[in-house]
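One chain follows as structure tokens, the form predicted alone.
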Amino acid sequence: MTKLESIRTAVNNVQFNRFRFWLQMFFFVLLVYGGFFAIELGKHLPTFACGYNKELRGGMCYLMTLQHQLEWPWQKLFSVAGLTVLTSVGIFFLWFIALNKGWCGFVCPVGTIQDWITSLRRWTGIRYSRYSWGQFQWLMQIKYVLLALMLLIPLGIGGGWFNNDLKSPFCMICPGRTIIPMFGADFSQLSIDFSSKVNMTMTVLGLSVTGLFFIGAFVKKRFFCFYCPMGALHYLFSKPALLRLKKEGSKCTRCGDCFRVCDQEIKIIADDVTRKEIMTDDCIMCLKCVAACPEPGALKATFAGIPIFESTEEGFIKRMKKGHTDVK
């Protein structure tokens, strides 16, 4: 066996859950506490690194920047100054192109917190509940509705149609606004703003969504990811991304192991044996499906067309012996 083959074998047989846990911890510390270490990754990150985290954050979610820019008066937005918006989209895309939706599965602090809540639920011995197929199809659309509202409301503010208090509407209801600052001992977002009716309504709605986030994430794995407009925006940009999730249908036995570990309950990952590109808009590209697949080469993650992690029988057996299954 050559050195390259040895490396590939070691990667494919890695204790994936442990690897992913520590990678998530690294990114959580980087994004939530990076400012403490003078790390600044900018304001165009394709993941939730909350701007309300103030000095502690190591970078900022692009959704806040995008909403602020779309709130400009139309005479400014549709002038030469509007090129700034296109530049911001370009920077966002450059960040995104490498990891694709792996930003959701490995980097996002809000996603990591949901995984911690799932671990707590599993520790209590309480089983999670699944969506019916009809519920799943309905849920698939919500993130696109929220994305549309997130874009249209700021544009309406710039056009004078909506109250300025509606600025950054998604940030006001995003659970990251209230939860992430708490990791820096900042509980100021856990309050209601009575300065106007709009502010009062939005902050009450934001606290309600936060409560729903904790309850939902305990009952459903990655509950909030179904509603995340960042995930919808990711999928719209996903075609040129370098990290891909692929399936070799001829090697698939439809055992269903990939579906059973999928936090997003994506049936197509198990049922479709014709598509090569298997990532869907709800996929968070956590690659748990690849780690759980027992069929050599049936599922794989590639980077710029090069396989970097693929299913193997040896890796499957090794992970099973270490309690890889996640069916509770």
The other form holds:
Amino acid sequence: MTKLESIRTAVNNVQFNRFRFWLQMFFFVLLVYGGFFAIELGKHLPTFACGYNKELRGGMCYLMTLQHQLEWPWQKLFSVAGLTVLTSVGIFFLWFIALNKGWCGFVCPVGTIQDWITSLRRWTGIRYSRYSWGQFQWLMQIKYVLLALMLLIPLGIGGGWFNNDLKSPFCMICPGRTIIPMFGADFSQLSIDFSSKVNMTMTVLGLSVTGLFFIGAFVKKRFFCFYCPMGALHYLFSKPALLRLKKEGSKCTRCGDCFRVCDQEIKIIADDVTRKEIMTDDCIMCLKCVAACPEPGALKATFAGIPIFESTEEGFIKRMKKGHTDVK
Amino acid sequence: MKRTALFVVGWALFQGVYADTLWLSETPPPKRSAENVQLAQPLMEHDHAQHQPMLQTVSSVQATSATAAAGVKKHKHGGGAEVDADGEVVADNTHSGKKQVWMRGGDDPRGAKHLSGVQGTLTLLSQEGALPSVALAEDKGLSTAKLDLPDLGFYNAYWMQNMDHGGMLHVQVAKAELLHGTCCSKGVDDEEVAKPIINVKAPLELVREHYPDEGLFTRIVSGDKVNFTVFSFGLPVAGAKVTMISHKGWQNTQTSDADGRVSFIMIRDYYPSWLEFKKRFKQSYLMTADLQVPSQVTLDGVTYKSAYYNSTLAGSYYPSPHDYRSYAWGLGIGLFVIVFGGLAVYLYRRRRLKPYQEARIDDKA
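Any chance you could show the form predicted together with its partner chain after that form predicted alone?
After this comes the whole thing, all chains and molecules, with the earlier chain placed first.
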């Protein structure tokens, strides 16, 4: 066995959950406490590094920047200054293509918090919920509606149609705004702003969504990711991304393990044996499906076309012996 | 004794003649219709030793009537604060490095007139030292100066005027503390750039002590305790009378202590109805400091029998978040959703629970 092959075997046999837990922890510290270490990754990150975490954040979520820019008066937005918006999209794209939706599965602090809540539920022994196929089909549209509103409302503010208090509408309902600053001992986002009717409505909505977030994430794995407009935006840019999830249909036995471990309940991952590019708009690229697949080479993650992690029988057995508890 | 009495009489006479407070303001004149424009009226004339500004008041309306008529819409980050028809600042330009200051006369932060015909230059100081001076110019009939603040941080602008009143030196210092701020830049050492700047050449200067954690987007809010230090030629000075005038004219006067310090609480004087409340309502305050020096004073090689220094500093403050934010409601709503959401999930699951039923198949049947 060559050195390369032995490295590849070691990677494929990795205790994936443990690896992912520590990687998520690393990114959580980087994005939530990065400012403490003088780290600044900019304002165009394709993940929920919340801008309301003012002092400590190591970077900022692009959705906040995008909404701020779209709020510019139209005269400015549709002038040379509009190039700034395009530049921002370009920087976002450069960040995004490196990890594709892996930003959701490995980097997103809000996603990580949901995984911790799932661990808490698992520890209590309470079973988790799943959507029916009909519910799934209906609810999956919500993230696109939120994305459209997130773009149109700021544009409307710039055009003078909407009240300025509606600015950053998605941030106002995002649970990241209320939860992430708390990790830096900033609880100011847990209040209702009575300064105007719009502010009051938006902050009430924001705290209601936060309440739903805790309930939802407790009974449903990655509850919020299913409605996340960042996920929808990711999907629009995902075609040229470097990290990809591929399926070799001829090697698939349709055992359904991948579907069972999928936090997002993506049925197509098990059912579709014709499509090579198996990533869908709901996928968070956590790669748990690859780790749970017993068929050698049936599922694999590639980076710029090079396989970096693929399903193997040996890896599957090793992980099962350690107790693969994701299906709980 | 005779000399002191003469000084007191002279100073009292001088106060009667020269009562108007001159200050530098970032607040532009309000936008109103062109019909309200009034002609300039002479305010005062003086026998000035060095500069002899002929001050005139112009109804603040005049300046922007042309702009208003032209329908030019200013953007909040566009380099000038936006003021509504009543003179209330509705959007400031903290983020911008382009500032404009106006000379104003009077001790009412809201209604003080924007002046015309004021001459002189503004000295501009940054953390790194002096920047090129900027001459006051007439813009739309008002004395104003446009300033470029190249880097993020605080800058001080000074307008100074020396006058000789029969051997008594009178120095007026109008100071503005300008902020080229940002809410979001992380590459800036906030503590370093937010340090107050002291002008060692100013006969009298009010310096606002910045908060320990003050950055480039820190706002003073009503209820805050704000400390000022009075300096004379770079040294703290005791016994100066310092007056704070709030947005609606509430005044408090204190005397600087041995370290030159005075403290004021920014009182709340903004009480609109709920529907009219604006949390970003920018209120102005005006600080004045007076110092009498009964002994001989030499300035720029000229000796005077006594001196009277007067310094002004304007600033702004906003409504306190305590006026419009409620944690009790926020936590209450969050907990309500969690409790009732959890209950709903529990009941939903319980309703769908199918009781165990044993099915027996009788093979013989």
